[in-house]
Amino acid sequence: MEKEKIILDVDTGSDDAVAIVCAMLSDEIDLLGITTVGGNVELKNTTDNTLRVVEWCGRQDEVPVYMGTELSIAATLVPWGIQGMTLPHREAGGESEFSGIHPDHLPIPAPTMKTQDKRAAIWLVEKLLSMPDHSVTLVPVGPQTNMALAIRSDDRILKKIKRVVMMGGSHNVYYPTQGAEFNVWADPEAVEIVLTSGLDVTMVSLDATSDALLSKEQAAAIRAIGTKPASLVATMIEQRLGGAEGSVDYENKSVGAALHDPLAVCAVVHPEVLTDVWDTSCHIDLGRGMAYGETVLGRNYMLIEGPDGEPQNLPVNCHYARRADSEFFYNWVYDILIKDRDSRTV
């Protein structure tokens, strides 16, 4: 079976950290790169924590890490716009309250490994170019301004795109606005380009992975597989039980760790996991009002005025997940580290 090739994009972060588990040891997929933007923390420490991350799991010289953007493409240029990428609570060098979920400096030694010389956005356009056409799936799963830096700068690489899943966008469950989900509200402009691109877009949106929770219990048993993969995520789990998602049980599910990131892993190699998918219309609110980075669906009630002047629906560019199967995401994820641990014993 020949293997998805992946460019991984993180802003590093606990889920980030277990995606890049899983995105690493998979016997699946074949990750040509990590590209790191900032998100979750600063990007000088989604990068160290990506280092960290890699190093952990013995790949320092198999997966090579670029450093991306710091900050948005324009959310940032206006006095009342997003005042930079990372988590809204986090006062200037201090913490906040969701250090618990995602900590500056992930709790592994800090690496010796370095990132490599180009910067995110050139590696992916040279990257691309040098790849056959419709080979290469980008998986983003933080702010996407990478991704729409490298779109922008060359739209050579949109044919060399096979897909694009990424982790963002809310229909039902929000954060950090009323109307929207983090990875688009801290870069909305980026996630637009995306989405206007003519690319094949899956979006795992906040509603599909607040439904793939997991438990206590289901992180004592990866923890028992006693590698040290298998102990990061473990770790992961159990610092986002314990942090403020830990207590959300969304709509009368069971309580849980939603680990957002490594579901739309999971879909790139396993689109089943994905439930009650939509092909939809979606674009990003972009009017700097209270609805700012909003995830906005047009299904077949949303009609534009075609040529003619006959109302017509609006062009569907997105596979829009609204749920997930929990089961099969910890089965998932639980079986590479197994197969990992068994790799290392042979």
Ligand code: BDR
Given for the second form:
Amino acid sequence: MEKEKIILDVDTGSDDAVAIVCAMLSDEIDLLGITTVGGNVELKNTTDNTLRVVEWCGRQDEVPVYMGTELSIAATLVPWGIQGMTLPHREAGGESEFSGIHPDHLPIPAPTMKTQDKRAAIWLVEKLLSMPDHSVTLVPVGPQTNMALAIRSDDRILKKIKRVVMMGGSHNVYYPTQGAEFNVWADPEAVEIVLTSGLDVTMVSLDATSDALLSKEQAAAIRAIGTKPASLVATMIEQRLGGAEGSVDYENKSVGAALHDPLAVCAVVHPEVLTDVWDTSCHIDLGRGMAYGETVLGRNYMLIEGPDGEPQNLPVNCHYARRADSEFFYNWVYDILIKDRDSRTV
Ligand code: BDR
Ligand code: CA
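The form predicted together with beta-D-ribofuranose is what I need now, so please give it after the form predicted alone.
Time for the whole complex; same chain goes first.
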């Protein structure tokens, strides 16, 4: 079976780390390279963390990493400060606001490998132009600044892209604002550029990823695999179980933690992990008000006047995933790590 060629765009990030591990180790995926973007933490940290993960898994000679963009396309929002303001903990030189869930430095050794010389958007254009038509799947699991810059720089790349499977967007579940999901909120204009590019876009939304929870028992089973990649995945799940990403039941018992980003990687090779997908028009609110960065689905209220004068939805431009199969997702992650362990011992 031909492997799926992907480029992963990350803001590593604890769940990004798990997405990287799965994309690197899966025998169904050919990871052409990783691009980094500012997001969960600053660009220098998302890049350093990405290099840490690649090297921790021993893939430093196989997987090139390209540093991307710090600021959003419109540069009014950055996750650690709004409209140019720096939050106090930054001025004091302190750890990231999200240090519980997304530490500035992942708890694995600092990398010796370096990023490639080219910056992400430039490499994306050059690499994609060198590929056959419709051959590469882009998997952005952070703010989409790099992709939007590449599309705006040279739209000939569009025909090289098979599809986009992104983690982002929200309908029922949102964070960090009253209606927006983080990756979209951190660069709304960039996501709208992607959504209006004519590309085939699957949104693995916060609704879907909040369905695919991993438990502490599953983290323990993964740790028992006994390899370095497995220990990192287990640590990331445990860290998220203890933070705001951990979900509890009505008795306040922990039921699991959402690991958003690897679900998008899983959906590239196993779309069946997404169990409720709406084909819908989807756009991002770009008004600079309360709803800035919200995902607006045509199903509900994006009506235009049709040829017969009757209201109708905007054209479908997105497969919006609402639900996911958590058992399938866990088994997919576990199998990748087991196969990796077995390939090391033969
Ligand atoms: C997304 O935001 C980030 O915190 C995670 O890495 C994930 O990509 C979830 O909303
Ligand atoms: Ca992310």
